[in-house]
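Quick heads-up: it's one chain on its own, the form predicted on its own, in structure tokens.
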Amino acid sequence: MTVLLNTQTVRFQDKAPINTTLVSSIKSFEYNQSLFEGALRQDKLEPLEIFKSNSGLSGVSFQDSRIELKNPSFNVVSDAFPRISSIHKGKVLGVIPKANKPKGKRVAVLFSGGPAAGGHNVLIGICDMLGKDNTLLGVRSGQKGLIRGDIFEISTEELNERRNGGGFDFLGTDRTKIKTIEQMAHVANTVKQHKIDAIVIIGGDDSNTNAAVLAEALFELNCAVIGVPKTIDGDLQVSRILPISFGFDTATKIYAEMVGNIIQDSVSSLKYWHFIKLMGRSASQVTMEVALQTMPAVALISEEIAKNHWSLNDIVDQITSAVVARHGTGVHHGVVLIPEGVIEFMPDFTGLIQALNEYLVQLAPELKNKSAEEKRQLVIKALPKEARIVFESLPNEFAADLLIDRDSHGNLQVSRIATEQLFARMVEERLAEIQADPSILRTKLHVELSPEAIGRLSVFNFASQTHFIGYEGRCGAPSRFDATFTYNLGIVAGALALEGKTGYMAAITDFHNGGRALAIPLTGLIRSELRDGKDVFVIEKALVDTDAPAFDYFTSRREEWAKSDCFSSPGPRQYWGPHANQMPISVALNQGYDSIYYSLGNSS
């Protein structure tokens, strides 16, 4: 018997009644109650051994760890922060057990800057350390909320609903910097009104610099200010005492999964070169880590570009050489990883960006309400000769990107600069030049191909895809590493608040050996940096060290990665099983560990 099927669109004219049990189950996933989130909430958080006791978390006191920070700007910083510098003296503090914890303390906490995975676990760590005899206060909307006194008491139940959850949604975040006399007066009023004994600021380098400013300003009110190192960029590191900031591991695992998927697609479709820009602001820490996890054909490292003074054309030639060499072996696809801030490291752009930062301020009234082309022409007339030559050589749409408004810290918004598109376009143009004149291969790119390969290259149709992966990684549920790391950072921050230790940043190190809690004096990290045309105090960004083990390993393998498809697709974050306890590869290499698996608390 032959059965005839109607291939037209199916209409459920005789639809079955909706299964109420199924509907109830699906509705139960609303408000962050998915099966995944529910399972994560049940995952236990492990404190470091020194904080463990039979009843809650034990108290600790702080003592000299015998680690001293050598700050070349010590005298200048001491003059600017005389009160906290006098007690810091560059000494990093360690912890020792203490029988009892202070009671009656009121501690306020806020998020600052961009979100990063694990922020809510910091709050849980602080809350657990404070215990029932102290009060944890939340500050809504970051420093802005601190200025206007938007404070509320946090309950344990509210925090437990966010255990191991992503984002900063419980408090929200903000990029306001507290620096004016009026702002300081409002903060002081908030401290007095709410009887705050300590403020914990969870943020990156700028936010922790602001924490030092607040610590100095609130010193006479006996209100301690403590920082917690947060940034997915990985540029808040302090040698052996703070190997990485929180959020970096989760973000790079998410990015590595996506890049691995794209590499797998390129190998499957056999025809595309994918140019992928990765978030990370100035430092290339994110790109380095994702490259180590995925082994792409090409990965640009901004710090190497600056060190070797490679121009835009130099970089285009390098990528083109990889494209041509792979094409010569019959491989017509690949992936190029590009750091978000690479443009600021190319010598021909450094002077241009500095000039633009200056002249855009001067020309602001004239540029108002002008079209993109009118703005471009006004800027061309104002720029010095060398900067003008570089600016005029750029495609109009890319030149327009460089004229966008700067962020609240005066930085070029590099995430909005389409460098991935620029590189893809220039590589395509360079290949067209080679197809017209194959001698360029030998004279400029120093690539030798057989006559047969050159013949195939002459008809090669270069196809590219461009991507920017950034916001996708900031608010994911924290990896097991970040979940444990952030919880313990919160415990240390809570302990500092209880002990009234002001102007310190909580830190955890020795990830391979159970973990070690430290308190880093912020005055030991602060340097002077040129921003908005004037010197300001900032914590120096930790860029990729081109003499470090992670970079050495990267350079030892990238030639092999460029030759053939020896890539890896690491897949999604693992929460259970043998590979859940993996730390960032770059951290393990740079710290000299013998394994990529961390051990914090009882994690192993």
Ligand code: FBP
The other form holds:
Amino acid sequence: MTVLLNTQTVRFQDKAPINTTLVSSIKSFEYNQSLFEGALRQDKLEPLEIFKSNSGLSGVSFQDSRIELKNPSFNVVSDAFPRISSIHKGKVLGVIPKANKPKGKRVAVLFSGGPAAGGHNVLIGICDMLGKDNTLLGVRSGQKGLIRGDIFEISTEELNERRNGGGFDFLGTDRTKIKTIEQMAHVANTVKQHKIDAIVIIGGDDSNTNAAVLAEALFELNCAVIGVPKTIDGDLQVSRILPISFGFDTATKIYAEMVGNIIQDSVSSLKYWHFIKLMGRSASQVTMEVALQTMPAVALISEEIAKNHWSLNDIVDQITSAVVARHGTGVHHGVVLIPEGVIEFMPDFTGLIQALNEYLVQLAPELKNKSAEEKRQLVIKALPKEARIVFESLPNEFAADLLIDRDSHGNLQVSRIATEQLFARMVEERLAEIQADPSILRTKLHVELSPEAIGRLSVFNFASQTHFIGYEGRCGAPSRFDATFTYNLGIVAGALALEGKTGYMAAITDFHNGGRALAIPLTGLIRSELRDGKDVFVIEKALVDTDAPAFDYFTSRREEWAKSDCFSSPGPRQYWGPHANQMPISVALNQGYDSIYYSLGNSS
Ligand code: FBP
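May I ask for the structure of the form predicted in complex with the named molecule now, the form predicted on its own having been displayed?
The complete assembly is shown below, putting the previous chain first.
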């Protein structure tokens, strides 16, 4: 017998008139002003003690902090950046208050690269430091806007509407890199036309490298260029002087909330293994932090994979071992965290990706307008033997993912590679192999199971769900940490601009101890790398340090996390209440702090 469910539309016969008071409060949410956002707009931003004065923010001057950066590329960098290098001399600057601020300066600001939470507070920090006697200009659409001269004057009112708000929507952002002489000439024109004294570039490692290039090029025009460290990836860090970039805390808190919810679902539904890829580009900083916050069954760390030369098959075996071991104790669910850039770190893929990067440029005209399969065949023919073997062993859809266009910096767009699906599928296949031949367990996976457990495994129906969590975390409202951090980064950047200090990146450190403002010379961070016989300048990405305390702690706990469901669900980020001042766990561990609560300014 088939039972059909009758459905009906519930009708309000005695429809009440819409309440006008209710309507006006709902309408007030339009244009991004939810109740939550409205409350955030009212929240005060706290400057570090050193910037406080009776009338607005105190002016500051920059002085030698006695911290010196040793750059192994010193000679090459000095030759390429002679003007700014001769001023920087590798010295990190600290700040001291001074009575008066310069007047009449015009400072332009732009966002560059992917969005990160807190960008608007950087603008507020700059604006507050400039005060009424100077002018803040906004550049639309990143460095592209600088080339086009797409610039407008920013008002305090416009900024206040975005206080503590997420996103980069006020100015927009993009990934244009200023590299040609022609582009540089356009920028010089913009500087002259708008009488710009300083440009603040809010960006990641590539954008800050570009900031140094601009600082050198605009030196004669007396236009200072200043960087602000932004990226959710957490790969722009400088040991004790810049523990983290802004945006990382908010993104990892959002991801940790989502992962915590998924783990909670998995221990409730009792049937799925969830494979979750987390954004963060090459470095596994994001995955490490989310793992420390949520304690999943498995978390892959790309840097460890590279260090141990683990191949794709090794990793599949490791995950399968965890699945089998948990199955042996009656647990048929779990969560695997996968860093976005993991494939770049597997030795069998490194050569393939390098070869593909090269051939995709060389073969570009031939590949144009070809179908996916035609492209695959052309690439197979061009690849050297070892890379070809790996490429041909991949499922078709995954191989096609590897052929997508590179970004403007020539990077593989790892966010578009479906590694979470690849791992889920390969673990399923490996389990099927084991079910067909249980001796693999001992010979390949080195797992000993009782005959009874093997019997149960033979009827195990492995079910997986895959997720990619990334864009969800870049534009949320900044966590309390990021809100305060970004405001103060803006203040430092504003002060650097007023003082005409060119080629520096604003930094805040000592999060546990009131905060300390610093200015890092970009020429101390830039390294030269030989690529295709040419010197290329880069700020090296800060990857997960497998000798650092955060990684040590992670490895000391992960077996426990794999065995049992001792997970943690951190919930939404806190804005008010006792735990609003939590900073990233990996930062607290690596910096050697004694608490996970930060104190910046008066916030404690
Ligand atoms: P930035 O390094 O510019 O901050 O960008 C970070 C990031 O969010 C990465 O984690 C991710 O791989 C990439 O941007 C995605 O870029 P896009 O926004 O161009 O899709």
